[in-house]
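Take a look at this one chain, the form predicted on its own, written out in structure tokens.
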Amino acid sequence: MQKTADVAIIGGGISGLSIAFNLAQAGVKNIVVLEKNFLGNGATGRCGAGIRMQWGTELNCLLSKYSCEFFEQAQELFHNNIDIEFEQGGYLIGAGTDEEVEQFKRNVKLQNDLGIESVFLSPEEAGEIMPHLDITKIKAATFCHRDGHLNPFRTTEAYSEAARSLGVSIYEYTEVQDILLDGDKLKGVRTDKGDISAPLVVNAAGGYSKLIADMAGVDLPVYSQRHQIMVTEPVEAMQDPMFMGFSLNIYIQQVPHGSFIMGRSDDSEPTDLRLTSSWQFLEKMSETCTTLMPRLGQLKVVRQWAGLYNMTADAQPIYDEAPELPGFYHAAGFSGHGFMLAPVTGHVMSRKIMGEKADIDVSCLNVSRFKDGGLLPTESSVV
């Protein structure tokens, strides 16, 4: 393993992969992705895999927007044949209350205004996209035909083989211990293959990046909660969007094989870094999908697993360097988005490493804000 590099990212995930690419595409050299076990093997590869543009607030419009349109073009980006799978069956989001109605209704003009192409309807509008929905249980819905789901695994192949492509050196199965530091400068990385002198360090270890801020000695306010799947068996295609609802808490799509993968959030989950699955989201995931889609009452349920969201207090993510230490970067707190901001969040971290401006201001995703009381708006939009 090399002893040197003039950029160490640590996570190899498909935010840490993506910063890779975005700095190797800028013409930087020496770049080194440290992975403790095999890519993808964190919350890239255990998430739902879903990509949206329809948000509530101008800037995670246009973080999700940059990032969809990026993967819309993907393999002539990434100039190799790998197919990402994505699927653009679009999103449906439905309102279960009538202050999500009224905020829908404020939220699709605002995409309109940003150039997506979201539209309002009513539950039968809705049904007639997804005819297994129960839409007496639902007082409206949004909808965008360019939202989707992609294949995270063939996505993290494709980020890291044009990552290879421009000279990155990618390290599996090689875990960081510590990070070296002289004084109050920052050095580079240790792990368990030897030491890497580096003048610049990011933090990209998604679930685990806290503990690798404590490595450095810098504060990063974020925890990790565990955050379940639940797996069908694969049937006919009858169902294109992936559905979502906030107040319902659920999302839920039908992938290219077949098979339903749904989720929901619990606030009781535990923050402990546990990957175990339990009966309880078993059965209440079952109850929250078969309430609103009676049909899928029918299938049985194959697997489970569980993820790890990354959490922080306003459940935006951190794109900063840390102001105690100089040359250490976090890109960290996706709250459950890393994957489909993973296009945007290599643009603006490798911008910011290299002292350039970002096609979007992300200025106000700095790691002060839970200092100074700059918490960003809190949407509804973690599930």
Contents of the next structure:
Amino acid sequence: MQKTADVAIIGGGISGLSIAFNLAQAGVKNIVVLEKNFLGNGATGRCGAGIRMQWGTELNCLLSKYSCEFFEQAQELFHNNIDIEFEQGGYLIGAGTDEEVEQFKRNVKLQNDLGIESVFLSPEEAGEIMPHLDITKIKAATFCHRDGHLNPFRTTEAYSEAARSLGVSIYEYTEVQDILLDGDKLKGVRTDKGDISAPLVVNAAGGYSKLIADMAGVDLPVYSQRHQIMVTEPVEAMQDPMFMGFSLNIYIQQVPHGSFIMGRSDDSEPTDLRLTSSWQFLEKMSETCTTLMPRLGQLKVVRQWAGLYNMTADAQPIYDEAPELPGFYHAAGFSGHGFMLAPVTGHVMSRKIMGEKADIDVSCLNVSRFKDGGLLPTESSVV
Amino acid sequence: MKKDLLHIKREGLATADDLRGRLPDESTKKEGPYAVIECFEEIPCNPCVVSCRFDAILPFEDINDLPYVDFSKCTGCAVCARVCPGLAIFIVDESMQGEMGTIMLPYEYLPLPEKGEQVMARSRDGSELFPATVVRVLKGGKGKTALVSLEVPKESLQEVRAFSVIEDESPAFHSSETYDPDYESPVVCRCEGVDLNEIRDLIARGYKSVDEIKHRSRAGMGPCQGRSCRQIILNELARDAGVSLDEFEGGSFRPPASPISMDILAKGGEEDAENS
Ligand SMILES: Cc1cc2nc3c(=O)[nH]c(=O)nc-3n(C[C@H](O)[C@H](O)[C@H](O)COP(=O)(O)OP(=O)(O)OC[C@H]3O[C@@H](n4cnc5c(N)ncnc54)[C@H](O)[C@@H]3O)c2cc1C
Ligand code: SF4
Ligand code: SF4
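Can I have the other form now, the form predicted together with its partner chain, not the form predicted on its own?
Below, the chain from earlier opens the complete complex, with every other chain and molecule after it.
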């Protein structure tokens, strides 16, 4: 393994790979990505891979719009022919409460003002888009036809291949065990395969980002919570959009292969980095799903698994250089939507690392906001 | 799963008891070849039923039903054995005169044995029975399993369920160079239709674990959850790395152990062995 690097990125998930790709594209040489397992083994390979522009805050709308537009042109931008299976069947978001109806009206206004073509729908109109939805269970809905989902494994591969062909070195099965300091100056990283000295280190370790920050002795106010997901046997195509509800507590999509993939959140889920699966989830998820979509009740569940949401207090990511340790950067705290943010993560982080201005101002996503009482308005459009 | 079949979940082996109702009566046995289906796993799988052109496998009400043969219709044509992803179907022929009969066994390794070759007949649990002669070889390909017929004493026809090649001094496994390039790549994961070439291609591209190959190719994501492909992929990985199989982790097993409908789960998963 090489002994020096200009930039060492910890974590071979979608964030670390996107940062590597963007840096390399901008001409930075000698970049290494260090992944303790295989690429995409973290939240990236476990997620729903939903991509949507329908958000409730201006910043999230702008970030996700940037990413969605990137994914639409991914093949040209990656210069490879890996099909990331971006299915733009739209996102149909159901409102379960009167407050949500009002919130959704405001969201659509905001989204439209930012050039996102979402529409506000009655339950009947929603039923036309998704006939197997029991429309008596929703009060209204919004829809954006450009939203969708893609294949997380292929997207990971598309990023990693593109990064490799630009000269990035990717070391799998290589675990970072310590951050090397010289007094209070950053020196590099220690891995189980040897030390790498690097003046710039990026913490993109997802659910494990706090452990990495601890190694560097810097503060990172995030915690990880288990989120579970399950998949059914494949059937004929019957649902184009991803369906989602916040108070209804569900996201569910039918992937190109025919299976339905669905998840929900649960405050009682553990926060100790556990990745086990529970029966309770299977039962609660099935109940949530069959209440809204009774016809799906006959479908059999073939598999379930779990991943980590890396959470912050305002459910927004942290894109910043650690104030205590110049040269040490965080891209973490994605709070369950870091997959769709990957293109923008790579863009803003690479500009930050190179000391250049990014296309979108993300200075408010700094790490100090949690101390200064500078919390952002909490995004309510999350599951 | 039916209560009387529960022991198979634990031991993985069918007994003479389990085969009751799955074998023809003595007079039908003498009429010609017939299919013995040793399928006890209630998984969403039905290629056998839909492939039979003689409607000799009783129709399913539910895709998880188990197959039963109507021996008055079965011709022993072996079409079902060619498509069963579980390698659970055997074609027995004891209609000829004399001591010997034949059993046709699905075989998924390469190279295939040749007609006239002596192989070791093995029982359900894999233990050695006796050497037997190969009398017929049907090549695989196009999603069909290769079938190999052995000549076996009639009294052992319900015992022989596998065989292995008898190695002379040759190495423990045949390296990929010995494969006939024209040979159509055998299917490794039938649920998802993934063939050996695709697996080897992924290994050649640097994927190093069962999970990575699963994510990339879908092998092992189907209803059977990798029951047959996992081992083949492990073998390929071990061969590529030049190490023994024990050094490989088998990849993650994901619950639930067998598919279960959301309606049942939503009611708290209350479905007991009796009424399932
Ligand atoms: C069930 C579930 C559903 C989701 N659905 C969606 C969705 O629909 N849309 C969406 O946008 N987002 C979704 N997310 C969130 C999304 O998956 C994550 O935000 C995103 O994948 C984060 O990517 P990452 O690269 O930052 O982290 P990860 O993918 O977790 O990558 C971090 C990597 O760092 C590695 N690592 C950790 N410690 C070390 C170390 N010491 N040394 C070396 N490597 C190390 C890990 O092995 C891992 O591969 C979902 C998440 C879950 C769990
Ligand atoms: S052997 Fe032929 S006839 Fe008999 S069950 Fe199989 S497919 Fe049908
Ligand atoms: S495993 Fe074989 S015998 Fe059993 S249902 Fe499937 S095709 Fe039929």
